[in-house]
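Just the one chain here, the form predicted on its own, laid out as structure tokens.
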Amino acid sequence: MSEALQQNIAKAEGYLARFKDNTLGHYINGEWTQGSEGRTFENTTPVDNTSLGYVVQGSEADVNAACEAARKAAAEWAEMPGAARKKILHKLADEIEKRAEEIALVESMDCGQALRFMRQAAVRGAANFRFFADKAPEARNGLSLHQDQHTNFTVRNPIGPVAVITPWNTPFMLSTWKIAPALAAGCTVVHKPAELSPLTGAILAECAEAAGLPKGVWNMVNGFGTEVGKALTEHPAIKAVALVGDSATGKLIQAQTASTLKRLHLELGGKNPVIVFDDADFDRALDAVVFMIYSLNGQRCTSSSRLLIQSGIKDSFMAALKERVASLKVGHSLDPETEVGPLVHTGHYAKVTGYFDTAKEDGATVAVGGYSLRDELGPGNYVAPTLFVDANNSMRIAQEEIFGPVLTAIEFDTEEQAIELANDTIYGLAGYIWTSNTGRAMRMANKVEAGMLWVNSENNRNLPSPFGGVKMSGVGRDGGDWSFDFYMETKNVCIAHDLHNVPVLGR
């Protein structure tokens, strides 16, 4: 073992403390509570499934309590001006980056992620909480629409207390994309954690407490989504979903939330093409193919889980491609070597294993990986970065989303077929399009069924463009002005400038 993986280590020890001798509880309505019933069960960290501390399961009492306090809060915030919104929001940012040290390593022990995208975690959070900040005092903002006898104009209005329900890939980051703008649009907030990763959560609730949110404003309840979450999609308080999860959950939420008209943005599953042309930059396109699958251990919606590549490229890429998969450093999450870590659950462990067996199966090949490292790593949910060859579309491993550093390679021979395959899929999340043809990355951008598209590059951010799917990897967009739509109700308002005829009955 290191000795910078050994300082890490203990730091985290001591900043898991905590949780480890006191049961994790809710934050509702300013106070944490340990719930209403008295129940819990046990967080264990990936890396050697050994055991972090406690949670409270929550109960639908758990979750009417947390939705009424932010009923309760709902007007005084809304009615706050955005400027005022706006000086508490970065004020939160200013606490997360307090705090950027404790939360990276917290979160890669309860997530498995390796610490050197961990270290993102928080300067991303707070860089969300500060683009949203300042977007607050114009939230309200509508259009103007002059016309001769009327002018139309549009005002928005927050929508009210909302679910935002996270997931356990990369918790912290992902709960700021959706609690920071809609509280800079004026809504409160219930959140729900994911049951497998919940630590940053109540991190994350303590800095907007420590920001100064009005009690009511921010609530947090612990526990799964077929208690806690049923009772927080079907609440009548919550007028609004934003979730990130996969499909299966989309679909529960989306009928639990039909008797009450919720307003959903549903983020779900993928199976992403990164489509490899002959002429693309072979250096930067063999990079970004590496990265988008293996880092945070394949473990995200937008990582790109199906290369097609060109016929013409396809030996000399694939070798390389072969050595540099081979070459993936998987280790501890905490140790700085490591590029891939263990996978969050037992549970996905099983789920994420048994495609080697289904790989072979279908009549794949298995060029590199496809086996556990547990007898090499130790009792963590390890398991070698996985390519598979030899691969076609209608395989089980290039249509299902298996959510681990496993990648299957599918070759193609035109455009039109490099088209056909990337939307051989229910999913349609995102893409990527590597090649030096301007004019065949416009049409591939026209043609691929994906709600976001990358051309010559990995999943860059930007926080202003909008972010979601089509098909079954989502409804709703996040993203710059595209989350107040969605935080908030738009409102016409239509004055006549007394010069129209007046429609006359019963004179």
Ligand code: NAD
Given for the second form:
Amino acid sequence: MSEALQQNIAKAEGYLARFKDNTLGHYINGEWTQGSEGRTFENTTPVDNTSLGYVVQGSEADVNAACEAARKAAAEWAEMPGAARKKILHKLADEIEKRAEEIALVESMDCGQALRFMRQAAVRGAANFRFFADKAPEARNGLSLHQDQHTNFTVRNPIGPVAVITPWNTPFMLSTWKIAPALAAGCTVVHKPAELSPLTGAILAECAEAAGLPKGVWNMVNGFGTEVGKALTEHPAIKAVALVGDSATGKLIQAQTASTLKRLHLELGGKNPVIVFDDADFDRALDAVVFMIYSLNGQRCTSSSRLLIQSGIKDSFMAALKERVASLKVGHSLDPETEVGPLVHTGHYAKVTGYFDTAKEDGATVAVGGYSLRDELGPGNYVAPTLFVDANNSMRIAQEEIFGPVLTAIEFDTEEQAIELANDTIYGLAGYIWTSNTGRAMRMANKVEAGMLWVNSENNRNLPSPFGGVKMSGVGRDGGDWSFDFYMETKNVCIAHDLHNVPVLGR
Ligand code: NAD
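Given the form predicted on its own, state the structure of the form predicted in complex with the named molecule.
And the full complex, kicking off with our chain again.
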């Protein structure tokens, strides 16, 4: 074990001790509470599947208490001047930055993502708060729409208490992504972190507390989706639900929220194509293809899990790709050398390794990987980065979201075939196009069915740009002003110039 890894483990143990010694509760109405029923569940680390402590398993009563707190706090928070909210949210970002090392180490141990990527979690989380903090004073602004005899103007008001439900893959960053615009818009929040990685959600709530958010503005309830998540989405005080999660969960939430007619933003799964044409910049495309599926353990909604490779470049590109995939460094998530860490949970490990057999059953070839690394690396959820070749788009490895460090490569000849293959999926989150032909890039960008396309780039996040998917990858967009549109109601006010004839009846 390297010295750097030993040091990181020692530091992480220091930060994790309190979670091991004390059951992690909920944060409701400005108080930490152990909930109403005394039930708990165990949280484990993917690096060796040992315990990180116990977490309170929230109940319907806990959800009711959190929603009631968010409801009571809503008016005061909504009416607070935007400049005051801006100040508090910048303070929150300061608190996050102060705890950047802790957040990175705890996050890596809780969800298995390599520290090299999680070092950015706090920085990006704080940036989310700062971006929306600066926009808070103008969030209510609308449009002026002129008619000859009337003037219409629009104004936006916070929609009310909202539910934010987040997944385990990059829990800290994704939570900030949703909660920051909600608070900046003037909404109060009930957050339900993923049950598989609840720790940094608690740190985030502590940062909010330290920043001086009024009681009830931020509430967090731990527990399972089928209980806490369901009760939260059904609660009448909650006016909108922002979910980042699986497409199956998105469908459930659409059904659960139907009777209370809530607004939904669903950021769901993907089976995103990266399309590499013969004329692509070979080295940059190779770097991006490797990065966009093997970084973050492939547990990333925008990962490019299907490589569509044009026949002219195929042999040389695949030879170089195999070499790179075989050289990826798998290991403990706190090792600075690690590029691919352990998968979040034993259940997810079983799902991902199950696809090694699925690939062979469907007639594909395992060119690299396709096995567990538990014998080599110990009892964590380690798998070899895997590359499937000789695949076609109808195979399960080309259609289903595996959500691991697993890439399926498929050959194509023409631009038309590339479009057909790219769109032959139930999903439509992201796509990546590599070509030096601008006209072709434009044609592809028009035809590929996805909420987000990157041309000659890996996933580059720009906070003012819209983020979201089409088809089974989701409903709605956030980012920039799209976030305020989601968390706010637009009201139209029409004022007469007293020039028009008011219709007369019964005179
Ligand atoms: P998941 O859907 O199982 O869980 C996400 C959250 O939803 C968890 O907090 C869970 O407890 C909750 N939940 C589950 N059932 C619920 C219900 N019936 N009602 C309310 N809440 C419920 O997803 P996951 O396994 O944690 O995360 C992986 C998935 O998230 C992948 O499909 C991935 O593509 C997706 N994801 C999407 C994006 C995006 O921006 N599109 C980003 C990251 C992850």
